[in-house]
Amino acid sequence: MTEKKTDVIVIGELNVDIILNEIDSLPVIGKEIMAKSMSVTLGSSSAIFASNLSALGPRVAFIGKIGKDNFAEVVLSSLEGKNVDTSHIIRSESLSTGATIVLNYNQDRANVTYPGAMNDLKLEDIDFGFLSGARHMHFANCFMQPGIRHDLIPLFRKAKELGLTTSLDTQWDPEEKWELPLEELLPYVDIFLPNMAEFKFLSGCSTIEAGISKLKKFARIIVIKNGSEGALMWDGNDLSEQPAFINDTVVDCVGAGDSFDAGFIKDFIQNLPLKSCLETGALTGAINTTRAGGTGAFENQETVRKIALERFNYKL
């Protein structure tokens, strides 16, 4: 069997957060109002999931379309600091690199988004000769992708093909019509990673139970997030509750659902048992919410295993 030359290759959206924080007041039409703190960082939930699962070790390489401007410069340079490859990001020369404002207020947040190049990524664009030399796939925010959206079951049947794992967060819908064909599509992802509100607009059931009941026909795993409450599990026979690692300072939310997403798939493709990799998930994106912004916290593996140890008592 040949070897494997990356562990996950990502593939996604990319843009840049322009982040605010300590805001006076919501935003009103006509007026202006003042925060006290702002950042400029990689954005994205594909990109912060690729960047800092990076930074608990795995190798990764990411697939995605951007700009040639500025914007592109941050989304690389951060990436390639972090040690992602780079080299199959496409570069637009007609199109901009998106970019989100994010207004934070305490544990929640407004985003919006100018999507740019992000749009135009396409099932076409896919090299599946990089792919086939990786040992699992990530694909995040698929209602944010439209050029590649509706291609999602050939993308995951091929990965499949190929002798991959697969793992998917779709994220949130802007349009809220939560249209995605779970039942041709979940067979072919090992992990399904939504959040709880998520998960009960894509099952259609207003109870976990109902939703599980529902999907278990053709999904394979099933993980749940669910913020302070911490995180849900249906393995395929059993739902297990993973409860949160409670950060009382918390900075930001930014990202920490895509850190959950990063440190239960860095336990998951060392084969590890899913309940360790539940518990890691839960760690990571609690570790997420000790600095601003989605990638902060994870400089590298020697920061992120120093405030796991510190802020929360656990030796990763």
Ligand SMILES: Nc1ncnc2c1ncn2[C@@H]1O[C@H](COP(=O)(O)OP(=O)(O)O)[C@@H](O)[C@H]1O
The other form holds:
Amino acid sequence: MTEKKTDVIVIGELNVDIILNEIDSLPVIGKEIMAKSMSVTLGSSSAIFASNLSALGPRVAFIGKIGKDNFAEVVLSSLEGKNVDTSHIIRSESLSTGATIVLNYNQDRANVTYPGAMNDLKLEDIDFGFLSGARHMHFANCFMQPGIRHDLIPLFRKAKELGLTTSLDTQWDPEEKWELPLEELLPYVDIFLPNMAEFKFLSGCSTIEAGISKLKKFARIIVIKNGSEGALMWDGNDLSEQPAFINDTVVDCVGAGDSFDAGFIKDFIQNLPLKSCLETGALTGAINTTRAGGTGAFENQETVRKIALERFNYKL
Ligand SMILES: Nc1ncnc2c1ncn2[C@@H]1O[C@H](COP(=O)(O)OP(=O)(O)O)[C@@H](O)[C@H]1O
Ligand SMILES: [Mg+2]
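I have the form predicted alone already, so could you send the form predicted together with the named molecule?
What follows is the whole complex; the chain from before opens it.
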């Protein structure tokens, strides 16, 4: 067998988050209000996944589309700072890098997103020669990527033909139509990673049991994330439950699902038992909640191990 250069290639959306904290009130048309602090960080679920997976050890590369602007530099430097290979991120001359303005008010938030170049990533943009140099392909946030969302079947089929294992985290559908051809797509997806609400909408079933019994005919492994309740896994034969690691002082839950995915896939590509993948996912999901934003707790392997031990008494 030829040696693979990359462990995981992530295909997905890229943008920046402009986070305004402690705003005076909700925005009012025609008026100006002030925020007490601001940060500009790497946004987008696929990028948080890639960044955190790389911090956990595996060699990670990214395929996505951005512009040639200042926000593109934020995206690239953040990913490169975490050792993610950005050589296959396409830089469009004509499109801008997207951004989400996050307005944090009291305990809640209002977001406004301009998707920008992420809208334009297409199947034709994927370098299959590059993909074939990886062991695993992860795709995230399909509903936010209209240029490629209708080509997921050929994309995942090709990845399987090239011998990769695959995972999919659909994320939320902002249009709430939940149109995804699961019956044709899931046979090419090794690990399907929705959260509880997404699973119910996607399966069209109001209970887990009904949803699993509908999807199990064509799905392989289904992992359903359920916030502070933990997660459930259908491994092809049985349904198992993974309690959450208790965090009494949650900073925020931004990116918890992406960090869960990162922990799960880290173990999966090492061929560890699925129960171990599930437990590591729950751990990295919980670790995510100990610091601000989606990547705050995932500086490097050492920090993650330290948080695992000190906060969750777990040796990672
Ligand atoms: N408050 C929390 N305490 C501990 N673990 C959490 C908490 N919130 C999320 N997690 C972990 O992170 C995982 C993903 O979070 P979840 O909110 O379900 O996903 P998503 O961000 O995709 O909606 C959960 O399955 C759980 O294991
Ligand atoms: Mg999610």
